[in-house]
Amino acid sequence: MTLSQFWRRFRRNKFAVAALVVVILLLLAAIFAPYLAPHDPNVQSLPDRRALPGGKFLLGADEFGRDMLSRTIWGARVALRVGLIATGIGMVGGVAIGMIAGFVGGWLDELLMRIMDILLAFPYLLLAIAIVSALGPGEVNTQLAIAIWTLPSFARLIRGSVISLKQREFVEAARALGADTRRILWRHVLPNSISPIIIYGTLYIARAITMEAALSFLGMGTQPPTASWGIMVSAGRNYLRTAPHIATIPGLAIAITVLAFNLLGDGLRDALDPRLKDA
């Protein structure tokens, strides 16, 4: 599929195009947060505590008088950093495990898949909490916990693709020509499995952002005073009646970001589906 064919299919989904725009804006906001944020996200102004939106602070101030707009922008950097890094680690590890298990087969396949089944048996949030509890709270450990949680899904996805592809004619031809296992996997099997990996990766970024927010909300993820949407929602729950913007603004940021990545994943799935034909 050429790039023009991909774009022609992708742009049919207007929601996916809108989601792509939102994701690009979020990435730009995260990258240029020091220049876009009107105030230092950690500077307190006690006389402005719980100030409502408008006036000095466009989106109001939190319980310590910190600018909500600045903290929301910086929170995008934390959310996207955790989502991208954690999903990337889980994707690379899961793809490696799935390729080895699917291509080699036998007892190694059984061993690796049973380990993945054990990880899948745990509720995702409980597994993340257990890992962070063992390693300690913090952004790096949160990334590791989310990466471990994503491993089984990517491993099982790529394993199924490898099992179906390793019997195909082009793989048999490469083997007959003397190509070793590594060359077959990286030059023939992986490129033909890249579409579902990209789609799953996009969807799991949204889940990773939700997971980071949940762990931070519980006090086990990113730690204060770092601007994290989960921390902001947790702090704002005590002021829902007097200053609802403290919780609702970061909550809306989480919802919009997760929705954008999910819609983008749906658009990528439609565009990369080989069963669809160009109109």
Second form
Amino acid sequence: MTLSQFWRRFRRNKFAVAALVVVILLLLAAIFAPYLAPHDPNVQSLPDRRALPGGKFLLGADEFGRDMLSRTIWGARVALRVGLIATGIGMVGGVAIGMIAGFVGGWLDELLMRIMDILLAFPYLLLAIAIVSALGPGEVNTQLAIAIWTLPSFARLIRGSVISLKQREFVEAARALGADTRRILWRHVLPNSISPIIIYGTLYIARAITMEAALSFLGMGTQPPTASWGIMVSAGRNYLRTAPHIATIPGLAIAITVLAFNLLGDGLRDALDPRLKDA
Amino acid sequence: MGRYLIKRLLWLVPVLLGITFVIHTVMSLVPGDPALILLGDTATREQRQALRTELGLDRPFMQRYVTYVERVVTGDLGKSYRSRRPVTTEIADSILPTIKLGAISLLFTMLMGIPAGVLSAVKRNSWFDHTATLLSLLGLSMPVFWTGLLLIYYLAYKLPIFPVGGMDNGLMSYILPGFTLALNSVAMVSRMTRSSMLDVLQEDFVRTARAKGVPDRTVIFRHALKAAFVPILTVLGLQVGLMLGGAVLTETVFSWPGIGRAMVGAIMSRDLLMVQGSVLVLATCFVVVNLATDLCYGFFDPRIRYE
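Now show me the form predicted together with the partner chain; what you just gave was the form predicted alone.
Shown next: the complete complex, the earlier chain at its head.
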């Protein structure tokens, strides 16, 4: 599929196009946060504590009188950074494991996949919680925990794809022409598995962002005073009755971001590989 | 069936060993002196040394793992550093509220997700289908803890219908946390029901049933839904995992006295044995539920033969 063919198919899904625009805007907000944010996200102004939206602060102020709008913009940085890095690590690791397992087969395949099964046997969040509680909270450990959580899904996906590609004629032809395993994996198998990787990657960014927010909400992820959406919602919990904007605004930011990546992932799937409908 | 069951039960052994190994490995990554963390800095040097010997911290990794498994098998998960009570007692005290909450939200998931998915499939491309699809994507995208807070704000503060938290108000206290915990799952179950029903509705036996005059309702719910149920059941089984993990968030938001909230408290006070024990118990529950789900397949689809 050429790029213009892809674009023509992608364009048909209006939600996906809108989601792409939102994702681009979010990326821009994250990159240019220092220039976009009207205030310093960490400067406290005690007289403005819990100020409601409107007036001096467009989206109000939090429990320390910090500007909610600026903190929400800076929060995009944390969310996207964790989402992209964690998914990136999980994807690279998972793709490597999946390719080796699928291509080599035999006992190695069996061993690697059983390890992946065991990682998948942990209920949602709990493995990440265990990892973060052992290593200690913080952004880097959060990224690592989320990456380990995404790893088995990518490994399984790629393994399946490698096994089906392995028997295709063009791989056999490459082998007959004397290509070694490494060349076959890099030049033939990987390029043909790229669609599912991109689709899963996008959907997993959404999940990683949710997970970072959840861990930070529980106090185990990114640490204050860094503006993380999860921490902001957690702080706002104590003022829900009198200043509901503190919890609702960052929560809305999480929901919009995750929805955008989900819709984008769905759109990419429909355009690239409609067979993956249940991903 | 008997042989299959035994095979599957035996398979639990390596899986559970794997789970304990992962937990053991993760916990051995704890930086610093675990004895110091477990006992706190008020403990004397002798106490710490005693604990180190008791936990076998002075021995090599694999030896420690074997000891750990031996203790787990005999039901000894260690003592909670916070309460000084055995971890098993702590878990036994808090797991029931979590199970009740999980059961309620599984009920919500089925009562909302399955009918919504069926209706979406039957009325494909109608406004209902489009709305349901969009709502389920929204449900998948809203963070659980935020949904919970929104529900508290609107339905406990603004309109004081439900209690803000806790489980002292009978059935009423279950509604908001149950719904919150169910929301993500409702979205997934309805999506799966829709796509599975769409596949089945095209099949010959559905057309035959319609042709011979079976009422629509019977065709959809008795014939088609039953045939479409295996993938739905798989997703439902997986939701239990999502709920066991999601309970950590929901219970925190709603001050629910379950194992999830106990775990968060344990993590905050670095009560590592409690964390380790809770993760182990919840992961075991999840594995067992998945096995039970697999065993139910044959009931819905007699073509599935267990070997």
